[in-house]
Amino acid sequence: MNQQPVVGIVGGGVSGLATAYYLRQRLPTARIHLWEASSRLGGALYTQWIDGYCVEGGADMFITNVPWAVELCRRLDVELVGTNPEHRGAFVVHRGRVVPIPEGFAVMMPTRLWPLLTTPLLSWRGKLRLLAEPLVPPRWDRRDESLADFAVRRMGREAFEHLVQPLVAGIYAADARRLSMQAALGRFVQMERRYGSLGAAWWHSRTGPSRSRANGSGSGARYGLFVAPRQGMEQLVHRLAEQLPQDAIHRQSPVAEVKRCGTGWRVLYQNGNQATPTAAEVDALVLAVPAHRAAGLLRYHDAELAGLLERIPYGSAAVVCFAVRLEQLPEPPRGFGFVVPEVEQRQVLAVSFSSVKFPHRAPPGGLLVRVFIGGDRLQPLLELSDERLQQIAWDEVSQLCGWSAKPLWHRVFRWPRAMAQYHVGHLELVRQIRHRLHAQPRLALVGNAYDGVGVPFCIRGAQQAAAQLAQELAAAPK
């Protein structure tokens, strides 16, 4: 171990870049090498500017009720904008029509009675079953269960199929029958354990000593809690990259192999178009790549750890973006978008009106639309061409919204095996991975596969990895 430790980072997404940033904060003398297989940095944060439209190919916002992403943006002087308060609210497709989600219904909890009683989304039987949620006895054992099992048990099948499932699918693109309740929506599990029901937990939040008001107004997701960089999500990527010396970043340099080398690691990577791989020795290593990619790199070094990583499943998705002129529509969109329940048997998961949700996303008179296709049921569609996906997306949106206009342009962004799926038992699987990782000093895993799929959780993982490696390197004999 020398006075200037060398740290290697595999993966140039937001997790890898944030790890590099925090490592430099903790170890200013460290030399960092970051290897990215593609020609661009950012991973799922991918912004394009097209004819004045700010087009997000992947994630387009992050939540603020956890601090890590907001704090990093403030450090880097990334200006954030909130959602448009005039149009907060979401819709859901019901029997081929776009219907408002009851005002005050947030993911799994109704907070207002009248909108629930008057919604056409549920029959009277379904409404009464949902209102009876406080009477359902809690499940006291600690076993994990799926979102579907939890929601049907507490709220009834109608509420699950027409409200809960489409709202959660819009976040995770996951099969609700396999999605882990503890890993994805653990706060609702804790509510049931502490108060006996979700209704009792909501009442306590309004009347108890720690009462809190709902953040923002509207329905569906808690839109008042969401923000985005003014210049698009990739602005955060650029600011992070600017913090590193230019020779620290190696684009188009896929890593082929990692091996133990004394107390550190030896990394073999393809350096541009060179025929033979280049070797680099580092004192510590960060794998900021999907779990299945990390498993491939570690397979011959630690088969047990690789096997655990391979058990984290991944889903694929496509995002179809297009622009239209507002003057060509019968009326402008009234909300941020709509989600599509699985029971509707449509060919899209959700539709977002990006330029209604956030300012500065479209030129005057323009509307930017994003359509999501993927998940288990729609996986076969992803084998189609870009032109066919664009046509499917436009047909679905125009039918559901009653539009006859033609899009000005479209773009298709594909994300194969990019979305970690938190199936039942995910927390136990991650615990086993962490336990096995203790046997590998100076190795860290970061990304959306472990402790949360959103940008803030990736950044928290980067902070933790940087702190762990800085401590291990500082404790090494000089």
Ligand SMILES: Cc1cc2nc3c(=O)[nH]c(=O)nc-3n(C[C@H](O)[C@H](O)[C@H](O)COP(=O)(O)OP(=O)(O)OC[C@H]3O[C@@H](n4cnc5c(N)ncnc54)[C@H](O)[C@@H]3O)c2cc1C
Given for the second form:
Amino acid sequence: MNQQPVVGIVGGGVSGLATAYYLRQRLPTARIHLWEASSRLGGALYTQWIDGYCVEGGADMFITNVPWAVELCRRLDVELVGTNPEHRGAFVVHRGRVVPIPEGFAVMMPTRLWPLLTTPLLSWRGKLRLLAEPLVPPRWDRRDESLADFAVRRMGREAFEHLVQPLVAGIYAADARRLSMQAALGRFVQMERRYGSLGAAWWHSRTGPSRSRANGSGSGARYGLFVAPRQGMEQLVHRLAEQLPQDAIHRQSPVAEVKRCGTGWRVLYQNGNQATPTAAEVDALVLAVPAHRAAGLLRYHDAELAGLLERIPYGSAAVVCFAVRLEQLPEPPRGFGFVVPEVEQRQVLAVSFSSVKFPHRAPPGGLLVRVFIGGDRLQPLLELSDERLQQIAWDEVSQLCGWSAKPLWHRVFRWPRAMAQYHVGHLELVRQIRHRLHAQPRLALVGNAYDGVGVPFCIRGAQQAAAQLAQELAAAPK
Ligand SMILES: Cc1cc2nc3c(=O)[nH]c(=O)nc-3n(C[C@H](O)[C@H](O)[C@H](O)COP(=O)(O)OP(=O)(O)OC[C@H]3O[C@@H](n4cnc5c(N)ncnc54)[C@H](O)[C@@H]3O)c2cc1C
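What I would like now is the form predicted in complex with the named molecule, since the data block earlier showed the form predicted on its own; can you produce it?
Let us now look at the entire complex, which starts with that chain.
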């Protein structure tokens, strides 16, 4: 192997930085160049500290039932905090009111009977239909289907519209009629296949030999499973960047095109304000950018691969954050936030009481509120100015919560084409992309477009890309 291979990484979000980290673990002598288009590293991990509030503009926590993010934080000495065990419940908007999600209802699974029987969210007909889920025969064929088709088939339309759709939209910002069950919520497909119904799977998990422990009390998005870095999500970005030599990172250096050059790659990037692009030659290349950007970079080199990447759709979103003084509210919020079903036809997708979820995120006496605007139906709102967007967000929250207070400040964060949408057939599309990628040695694709949208999955992708490239560089001397 070339004693000092050069590896290029395009994109300075968590995927690109984590790839650089794992590459240096595997190939300590490798020289790394990481090109980031903007002046800031981190991509969708973006923390701002404002008057003692820890404001997350993008991702605000990650799941711990998969190991990759937790392990990386541990290695880098990033302190993690769990969600507040008090007030772990969540709410859903129903006929203009904010109503608790039945205790024990997690994403798709009712696990407790009484809260379900007494919830005002469903009519008696809707409750009976949901309780009949174990009687619905499973679908045995292996075709993918949408979340809407799966949930309506198994649980009935009411449970889908008032519980499942808003909970899943709050996580994926996706259209439930197009979201792939197999790619986004494959564990429920497996449960149906293995046990015949979700009810039977739940019963087995309680009584079978591999009894799973409950995720703590609560309802909604299984909040007991989530953690966040105490100093903000961006702390992980800083720690990763600190591991690299300073001259490895090129900020404000958007890459315009990549081309094959011998067995390696030639990267054309904009260097600061220079008029003509600069060229760099690398032995291996990682594209850690959204799939539509990777498609743009590869379009002249491999039109087929670019075409496949272009087929992964992306949604845009905005996050509006406010601070309010608790003393100005009729009562402090008692849950982590609420989600808004599409059938309610409102202008926000989800509202999170960030500092109830993570108390260290607000100074004493303050409340941090995060409003999420995204999903297909709300895309036109994203054209509005920051002022209009924050007005809409605040009007919705104050009306639904019955608040008359004025926010102390607000911030709007915009995420254009940042959220990969796993539509029906996504797994097959990714299989085709991987197949085509085999024709391009020493090239890896990393990011939220492929095997999971959350931060831990981006980190797993980074590990895999580093392992693959280290092996390829070791196997084929230059
Ligand atoms: C609003 C929002 C909320 C989210 N909430 C959560 C959450 O709570 N939990 C969770 O686990 N996940 C969440 N996610 C998903 C998660 O944050 C992302 O999947 C993850 O951060 C993506 O990281 P990435 O590095 O792959 O891509 P990105 O963060 O998009 O980074 C890509 C980087 O590449 C750069 N770039 C693009 N093109 C070029 C180019 N041509 N040349 C050089 N650089 C380029 C960009 O500037 C950017 O910095 C959320 C995402 C969003 C948008």
